[in-house]
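This document starts with one chain, in the form predicted alone, laid out as C-alpha cells.
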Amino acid sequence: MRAAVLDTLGEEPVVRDHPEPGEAAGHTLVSVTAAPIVPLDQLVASGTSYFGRPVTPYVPGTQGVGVVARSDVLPAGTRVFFATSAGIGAGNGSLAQRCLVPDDAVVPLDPGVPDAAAAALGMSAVAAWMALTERGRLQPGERVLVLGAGGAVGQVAVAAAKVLGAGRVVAVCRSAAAQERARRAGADAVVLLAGDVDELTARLRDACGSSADVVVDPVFGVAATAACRVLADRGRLVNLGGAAGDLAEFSSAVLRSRTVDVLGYTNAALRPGQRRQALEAVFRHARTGRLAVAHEQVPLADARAAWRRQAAGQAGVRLVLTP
C-alpha cells in the first residue's frame, strides 16, 4: 500500500510503498478515506514531546475516517472515525491507504457528515468539547473566551460554546483570516492578539464585558496570562496546548482572590467510552451544520508538501489527506 512514512525524527514523511497492516486480535482494519495532519502528529514526529521519541520508521497520523475492511465488532463497509497511537505508542497511523486500529478506537460515523469534514473535526473537536463540558463545566448564560480561535480547536470551541448555551463568546485571533473563521463559527466579538499583556488584558476585559467565566486555551503564553486576569469569580481556564509557548505567568493574588481554576486537558487521558460519547456529540451537531472546521483536501501523494506547509504555519486551515 501507499503511505507517508517518517524515517527521521524532525523531518518530513515520504510517500512510498509500505507493508500492509497485519492481523491482530481485538483490532479492526480500516480502508482510509480521509486523514488530517494535526499539530499532535508533528509534535510527536519531532521527537521532543512529553510522549518520548517514537521508533522510526513509522506512519504518522493519530486519527482518520474510513470504511471497515475487516473487523470482529463491526460489519465490513461500516463508515467509521478512528483514533491511533502513532508516534505515541507502537504501531502505524492514518496517513496511509489502510490502518489497523484497536476495536475500541473505532466509532461508527454519522452519515450526514462528509468524510473530509469529519476528519477535520476529529479529536480537535473532542478536545474543544471536553474542555468546555468536562473540564470547564460551562453553564448556560456564562461568558466564554476562546484563545487561538481561528485554529481547529478554537473554531469548534466558539461554535460549541454557542451550542451549549453560552451567553457571550469572545474569540482571540492573530491574523485577519483567523478572525474571519472565528466570526463564521459564531463569535460575538473578536479581539486581535497583539501588543503587550496589559494592552491585551484591557481589550479582553472590554470585549467580555468585564470578565469571562470559562477560557479555552490552546496557545498559552502571553494570551493565557492576559486571559487569567479577566477570569470572573470561580472562573476556569482550561489549557489544551502551548502553540504560543510553554510558559505563562499567573498572579497569585488573582488566583486566590477570585478562587479561579487553572486546569489542564489532554485527549490522551480519555477512556474509550468518553471518546466515543464526545465524538457522537460532536458529529451530531456537525450533521446540523453547527460545528465545523475550515479544511482543505490534499491527495495522499502530496503528503510531504502538506506536512511542510503546516509545519511552516502556511496552511491556514486543517489539511486533510485523501488516499
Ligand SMILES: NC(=O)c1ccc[n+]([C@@H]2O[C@H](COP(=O)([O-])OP(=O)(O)OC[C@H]3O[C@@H](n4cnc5c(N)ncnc54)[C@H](OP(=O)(O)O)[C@@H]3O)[C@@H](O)[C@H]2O)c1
Second form
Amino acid sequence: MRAAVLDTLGEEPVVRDHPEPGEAAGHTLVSVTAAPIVPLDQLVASGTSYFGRPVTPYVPGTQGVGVVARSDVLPAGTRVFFATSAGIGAGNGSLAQRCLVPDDAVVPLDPGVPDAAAAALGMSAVAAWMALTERGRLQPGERVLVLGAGGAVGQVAVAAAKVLGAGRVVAVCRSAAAQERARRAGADAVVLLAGDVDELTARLRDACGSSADVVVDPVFGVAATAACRVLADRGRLVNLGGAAGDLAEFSSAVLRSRTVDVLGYTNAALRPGQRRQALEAVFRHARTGRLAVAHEQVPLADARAAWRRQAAGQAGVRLVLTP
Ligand SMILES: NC(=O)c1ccc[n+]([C@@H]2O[C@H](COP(=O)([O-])OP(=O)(O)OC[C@H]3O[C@@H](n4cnc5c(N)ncnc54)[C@H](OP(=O)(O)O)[C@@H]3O)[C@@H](O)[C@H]2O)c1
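Can you return the structure of this protein in the form predicted together with the named molecule rather than the form predicted alone?
Okay, now the whole complex, with that chain kicking things off.
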C-alpha cells in the first residue's frame, strides 16, 4: 500500500510503498478515506515530546476516517472514525491507505458528516468539547474566552460553547484569517492577540464585559497570563496546549483572591468509552452544522508538502489527506 513514512525524527515523511498492516487479535482493519495532519503528529515525530522518541520508520497519523475492511466487532463497509497511538505506542498511523486499529479505538461515524469534515474535527474537537464540559464545567449563561480561536481546537471551542449555552463567547486570534474563522464559528467578539500583557488584559476585560468564567487555552504564554487575570470568581482556565510556548506567569494574588482553577487537559488520558461518547456528541452537532473545522483536502501523494506547510505554520486551515 502507499503510505507517508517517517524515516528520521524531525524530518518530513516520504510517500512510498509500505507493507500492508496484516492482522492482529482485537484489531480492526480500516481502509482510510481521510486523515488530518495535527500538531500532535508533528510533536511526536519531532522526537522531543514527553511521549518519548518513536521507533523509526513508522507511519504517522493519530486519527482518521475510513471504512471497515475486516473486523470482529463491526460489519465490513461500516464508516468509522478511528484513533491510533502512532509514534506514541506500537503500530502505524492513519497517513496511509490502510490502518490496523484496536477495536475499542474505532467509532461508527454519523452518516450526515462527510469524511474530510469528520477527520478535521476528530480529536481536536474532542479536546475542545471535554475542556468545556468535563474540565471547565461550563454552565449555561457563563462567559467563555477561547484562546487560539482560529485553530481547530479553538473553532470548535467557540462553536461548542454556544451549543452548550454560553452567555457570551470571546475569541482571541492573531491573523485576520483566524479572526474570520472565529467569527464564522460564532464568536460574539474577537480580540487581536497583540501588545503586552497589560494591554491584552484590558482588551480581554472589555470584550468579556469585565470577566470570563471559563477559558479554553491551547496557546499558553502571554495570552494565558492575560486570560487568567480576567477570570471571574471561581473561574476555570483549562490549558490543553502550548502553541505559543511552554511557560506562562500566573499571579498568586489573582489565583487566591478569586479562588480560580488552572487545569490541564489531555486526550491521552481519555478512556475508550469517554472518547467514544465525546466523538458521538461532536458528530451529532456536526451533522446539524453547529460544529465544524475549516479544512483543505490534499491527496496522500502530496503528504510531504502538506506536512511541511503545517510545520511552518502556513497551512491556515486543517490539512486532511485523502488516500
Ligand atoms: N491536550 C490535548 O488533548 C490536545 C488536543 C488537541 C490539540 N492540542 C494542542 O492544542 C494546540 C492547538 O491545536 P490545534 O489543533 O487547534 O492546532 P491548529 O489548528 O494548527 O492551530 C494552531 C493554533 O495555535 C495558535 N498559535 C500558533 N502559534 C502561536 C503563537 N506563537 N502565539 C499564539 N498563538 C499561536 C494559532 O493561532 P492563529 O490561528 O491565530 O494563527 C492557532 O489558533 C496545539 O498545541 C495542540 O498540540 C492538545
